[in-house]
Structures are given as structure tokens and as C-alpha cells.
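Next up is one chain by itself, shown in C-alpha cells, the form predicted alone.
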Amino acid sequence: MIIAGNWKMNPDHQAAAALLDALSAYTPDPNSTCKIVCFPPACYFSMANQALASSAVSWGAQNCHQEASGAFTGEISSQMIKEQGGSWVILGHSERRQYFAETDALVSQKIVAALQSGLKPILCVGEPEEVRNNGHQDSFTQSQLEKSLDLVAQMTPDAQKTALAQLVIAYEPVWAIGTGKVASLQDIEAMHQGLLQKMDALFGAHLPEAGVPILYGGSVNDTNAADILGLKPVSGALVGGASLKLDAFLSICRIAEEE
């Protein structure tokens, strides 16, 4: 089970330390095997790796660059987030897809980078309204999936075991981001039970023995969290509003430790 908690561009520098300061005093269950991350913005790197270089928290970035390095004012490369610290790495949000027109093949560039760089990416797909109301969901979530593997798909096996033993995907409808609507559980389930099958389709034997986790992300919260971490192919949660409330997101990790 991970539970990861992306801040997004928030919040402001005192609550940040705040929020900081009380996850590193988290302790969690030591009989769970619970994984939790926050996503902080780039400007909390430093106080983040700072806060909770000795805790059960780890930490990671909301997106990098593709390129190592470069002219490519105001990103930040998977390498600098290594050294600063950082483990893992949200790409393919649909945020990052709407505002900054970025295309599966980009994404799956940045896939390849993070993963040479020791970071752990959690790849986001979802649909938006509009396909979800004309049923095409499914082919709509499994293209963007496939699109975005591709160049993990054209590694050798070895390579491809390797990175697929990294890889964290979440299914996130967009309609459901920050909106307070959440998937219904039947469908919630049955997008997830979509996508393992697809990525059983595309990688089959290379896959971890225990799957490559699927999250699940769209105004997770903590009186919902239960039912939906529940669900058999859930692997956890991709928290967005919810992680900047310590008292939601802490009950939402507890929840989590006992699945």
C-alpha cells in the first residue's frame, strides 16, 4: 500500500515547515509494510530532505524535466532531485497534460530519465468528463498508458524487470480532481482491474511477481478512504487536497496500515 500526498502549489512556507515537522514525527505501524510520500514543491526540497531524512516519510518531486541538463529555464532535472534527496517523481499528472500540453511520448521520455535516475515515477492516467460520459474510459486510460510505457516497452527484458520494479502507476479521473466527486467503487474497481490487465498485456512475464501497484487518485479523503483502499486492485492513494490537512492525511495513512 502507498499513500502519497501531492501538494501541488501549495502552501505557503510557514505551513509547509508545519506539515513537515509533524510528518516526520510519524510513526507508523511496525507490522505494516505501508509506504507513505509527500510531494512538496521544488522550493521545500531542501527543508523536506532536511525534516525527513530519518523518518518512515520519503519524498519526491511533482514532475522533472526529461533532459539531464541544459538551457531549459525554470524545470528541474530527475538527477537534481536524486542529490537533493528525493526519491520518486509524479509524471503525467493531468495537470501537467491540460496547462503544459504535455504528450504521452514526453511523459514517457521523462519516465526513462527519472528511472535512470534512481527516482521511483508514479505515472498518472485518467479520463476526462467528457470521454467517461461517451463510454470510452477504457481505451481512452489503456492508450494513455501504453503511450506513456513506450519507450520502457522497446528496452531489453532485463532492463524492462528493472524498470517496471519501479514503476507506481495512478488512475486519476480528471473529472474527479479537486471537484469533491469520486469514482463510484464499482468503477473505480473496474478501471484499475483494466489497467492491470493491460499492463499484463504489455509486459507479461517482465512484470514484479506482485504486480506493478495501481493508486488511485480523484478527491481521496479521509472519510472515503476506506472503502476505496478496500477494493482488491487498489494499492493505495494519490491524496491531493487532503495531504495538506495533517490530521486527514495522517487518518488516511492509518487506514491505509491496516489493509
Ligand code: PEP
The other form holds:
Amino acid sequence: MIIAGNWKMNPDHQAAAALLDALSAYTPDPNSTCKIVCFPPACYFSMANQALASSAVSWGAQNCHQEASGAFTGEISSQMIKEQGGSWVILGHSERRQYFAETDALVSQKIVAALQSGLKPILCVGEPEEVRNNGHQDSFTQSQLEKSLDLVAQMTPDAQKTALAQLVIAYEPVWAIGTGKVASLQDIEAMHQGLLQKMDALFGAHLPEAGVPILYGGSVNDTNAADILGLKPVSGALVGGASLKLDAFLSICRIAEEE
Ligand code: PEP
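Would you mind giving the form predicted in complex with phosphoenolpyruvate, to go alongside the form predicted alone above?
Complete assembly follows, chain above in first position.
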């Protein structure tokens, strides 16, 4: 299980320090292999690294640029995240796709950059509401997955194996993000199964033995987490709003540890 907390452009400095302080004290169940990761805004990287250095919780970035360095005002590279002590990066989040015009091709480049820097990418895919209303959610989301992994598909077999061993996917229906509307358990299960089959069709024998983990994201909270995380093809959750509420986030982590 992986529980990832996406803080987005939240919280303020004081609240971030309080969250990090509490996360640094998190004591995982010794029998659990659950990974807990928080994704603070870049201005808190150094604080996160200090607070979490000797804790069970890791941290990552919410985005990175596809180039290693250069004249890209306002951007940060995967290498910079790594140098600051981060080990993960969220890529292709629907807010990046929607508000910053990120395409699958760009996300594909970012995935390669992240992997080259030694970061674990969480690739987000998911359909907008109108696509689901038209019944095209499977083809839409699977096409996003395929195109966002286009450059991984072009790697040599050995490089592809290494890349896929680091990759995590998050299925996040756009209409469920930050809305309080959660996809039904049936829909989550069906979508995750479809994505697993697509990964099999795309990468077959190059996939890690346990497969690539697929997280669900979209209004996950401490009330619905047990049912969602209990679904067989769900390997964890990408949590937005509830990751800022310490008690709720820690409850979700404890639920995940039991799965
Ligand atoms: C997200 O930001 O990826 C997300 C799933 O947000 P929320 O949990 O608030 O829906």
C-alpha cells in the first residue's frame, strides 16, 4: 500500500510545520510495508527534508520540469528535487493538465526526467465528467496512460524494466477531485482492472512481478478509505484535501497498514 498526500498550493508555513512535525513522529506498524509520502509545495522542501530525514514518511514534489536545467523561469527540475532529498514526484495531475496545458507527450518527457534523476513518478490519469457521462472513460484513461508512457515504451527492454519497477499510477477521475463525489467501488475496481490489463498489453514481461501499483484518488477520506483500499486492484490512495487534516490523514494511513 502507498498513501500519498498531495498538499497542492496549501498550507501556510505554520500549518506546514505542524503537519511535518506530526508526520515525523508517525510510527508505522512494524509488520506493515505501507509507504507514506507527502507532497508539499516547493517552498517547504527544505523544511520537509529536515523534519522527515529520520522518519518513516518520505516526501516528493507535485511536479517537475522535463529538462535538467536551463532558462525556464519559475520551474524546478527533477534533479533539484532529488538534491533536496525528495524521492517522489507527482506527474500529469489533472490540475496540471487542465490549468497548465500539460499534454500526454509532455508528461511522458517528465516521467523520463524523473526516472533519470532517481525519483519515483506517480503518473496521474483519469477522465473528466463529460467523458464519463458519454461512457468513454475506459478508452480515454487508457489512452492517457499509453501516451504518457510513450517514451518508456521506446526504452530498451532493460531500461524499461528498471523504469517500470519505479513507476506508480494513480487513477483520479477529474470529477471526483476535491468535490466530495467519490467514484463507486464498482467503477474504481473496473477502472483499475482495465488499467492493469492495459499495462500488461503495453509492457507484458517487462512489468515487475507484483505489477505496477495503481492508487485511487478523488475525495478519499477517513470514512471511505477502508472500502476503497479493500478493493483488490487498489494499491493505495492519492489524497488531496484530507492530507491537510492530520487526524484524517493518519487514520487513512492506519487503515492502509491493515490492508
Ligand atoms: C488530488 O489532489 O489528487 C486529490 C485526489 O484531491 P482530493 O482528495 O481533495 O479529491
